[in-house]
Structure formats: structure tokens, C-alpha cells
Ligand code: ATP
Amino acid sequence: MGKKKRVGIMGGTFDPIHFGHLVTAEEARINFQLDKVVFVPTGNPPHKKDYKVTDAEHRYLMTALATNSNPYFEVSRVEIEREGYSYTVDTLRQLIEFYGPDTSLFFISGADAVLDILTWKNIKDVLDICTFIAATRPGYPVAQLKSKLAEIKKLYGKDVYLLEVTAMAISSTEIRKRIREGRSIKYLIPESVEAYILKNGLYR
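That one chain, whose sequence was just given, in the form predicted alone:
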């Protein structure tokens, strides 16, 4: 019997994708010996009701541009082609069906999202299908997070692994704000993504 394939799943709105996302995915790939990392831009995210999310096709193309130089990175259209809200449980079910039972899925998420994990749809199924990696930035207040991880372990018997990533301090919110204000976003996102944003007049 062959070794199980280890596939990282990096979900997010990627509005826009930036170096924080890319560094996090690469750190997770190396630290958890993943065969590849699949970026999954969200279609219609249920948790992002505070601002209008950019059209899914733009976000998919920016993610493809940002990841195409890394042979271990892929981009999936699974969520943007599904109608209705994008729930992680539905995505993971589709992906495990696609990759097969001889694959271990690792879901890479920001630590802030993990704090809300118990409110996710069908969270027991989510935790059964994949292993969570919670990415934090240096100086992140981990006491609350560790308490949440202990609660998840007690309720569901599942471990969530912490991964500290320096570049996590970059945020899509800050990048959108800088673009609106006409400030530089150089070295925060790949040049190809910056050119795409400029060409398509995004975030103005």
C-alpha cells in the first residue's frame, strides 16, 4: 500500500491575493510535507457580508497569476462554479471525492477564522475530513486561540496545528484601502496581480 498523498487546501476570498497568502501556503507545504497546495477562491462567502466581494472570476484569475510560478501550487474553481453560499464542508466533500480516499487533506486557515470554527456549518464533518493548520503572525495573542483549540480537542478529539508566519501581517483589507487612497502596494502583492488590478480598475 502506497503512502497517503498530503494535499493542502488554502481557502480564502483572495480579494486580492497577496504575499501573506503565498508565504503561508509555502510554509505550510514545507512544515507539513504537503505534496501540493490547492488555492480555493470562495464563490459566495457566508462570512463576508460587511463588504461587497469582488467578482469571483477576477479573484480566480488574480490567484492563478500569483501562483503559476510555483509547481506545487494549483488553483481550483470548485467554489466559484458552485451556486449558493460557499461552505467549507461542501468544498471538502467535493475535493476528497476528487482526490480519493488515499489522500489526507490539510486545511490552511488564518488563526482569526479558527476562532469562529465552531460556528461553521457541519463542523464535525469538516474536522473528520481534514486536519486544520492555523496560521498566526508573530506577536499574535495566542492565549485565546489555544483555549479555542483545547475546546475543539475536547468536543471533537481533533488537533489543530499552529504555524507562525511572518508575512501574515499583510492584509487584503489594507491593500484595498491603499489602492483607494492611491498609495503604493508594491512588494505586498506579486507584480502580475498589481498589473491585473490596474488594467481592470479594481478597488478604486
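Same protein, different state: after the form predicted alone, show the form predicted together with the ligand.
Here we give the lone chain, stripped of any partners or molecules.
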């Protein structure tokens, strides 16, 4: 019997993808000896009704462009191709079915997402299917994150791993705002993504 394959899953809206996402995925890959990291852009996310999310095909292509230079990164269309809202639990079930029992899944999530994890659909199943990696993110105190991890442990008996990521105070919201205001987004996102945004007139 061979060693189990270790696959990281990085979910997100990626509207657009930026260096905060990429550095988090890369540091998770190295720290947890992952064989690869699969980026999963959302189709129609349930928690984002406050602004109009960019068409999934644009977000998918920007994610593909941004991850292209890393041989360990891949992009999945599972959520994009599913009708209606996608929940993490459904995506993880589909992925574990796809990869089979010789694969361990690691779900990589930033601090903001981890802090509201208890509101997720079937969180117990999510924690059963994968190993959860909670990444630090500027603006979200590590102490608060740690106490959330302790709460999860108490409620579900599961360890969630804390990953201290090189701090990148970048958000997609900030990138969209800068573009709207005609400000520079250089050195915050990959050049290939910047070119794609310009060419397609996104976020104006």
C-alpha cells in the first residue's frame, strides 16, 4: 500500500485572485507536504449577496492564469458547473469521491472564513471529510482565531491546524475598489490577471 496522496483545497470567490490567496496556498503546500493544491472558484456563493459577483468564467480564467506558473497548483470547475448555491460540504464530498480513498483532503481557509465556520452547513461532516487548515490573515487577530479553534475542538473533537502565513494585507474587495477609483493594483495581483482585467474591462 502506497502513501496516501495529500491534496489541498483552496476555495474562494477569487474576484479577483490576488497574492494573499497564492501565498497562503503555497505556504500550506510546503508546511503540510501537500502533493498539490486545487483552487475551487465558487459558482454562486451563498454568503455574498452584498455585491454582484463577476461571472464565474472570468473568475475561473483569472485563477487559471494566476496559478499557471506553479506546477503544484490546479483549478477545479466543480462549483462553477453545479447549479445554484454550492456548500463546502457538497464540494468536499464530490472531491473525495473523485480522488478516492487513497487521498487525504486538506481544506485551506483564511481566518475570516474560519471565524464563521460554525454557521456552515454540515460543519461536522466537513471536519470529518477533511483536515482543516486555518490560515492567519491581517486584520483578524490570531488570539481570536486560536479561541475559535479551541471551540471547534470542544464541540466536535477535531483538531484544526493553525498556519501562520506571511502577512499580505490584500483583499479582492480592496482590489475592486482601487480599479473603480482608477488607482494602481500593481504588485497586489499577478500581471497576467491585471492584463486580463484590463482587456475585459472588469470592475469599472
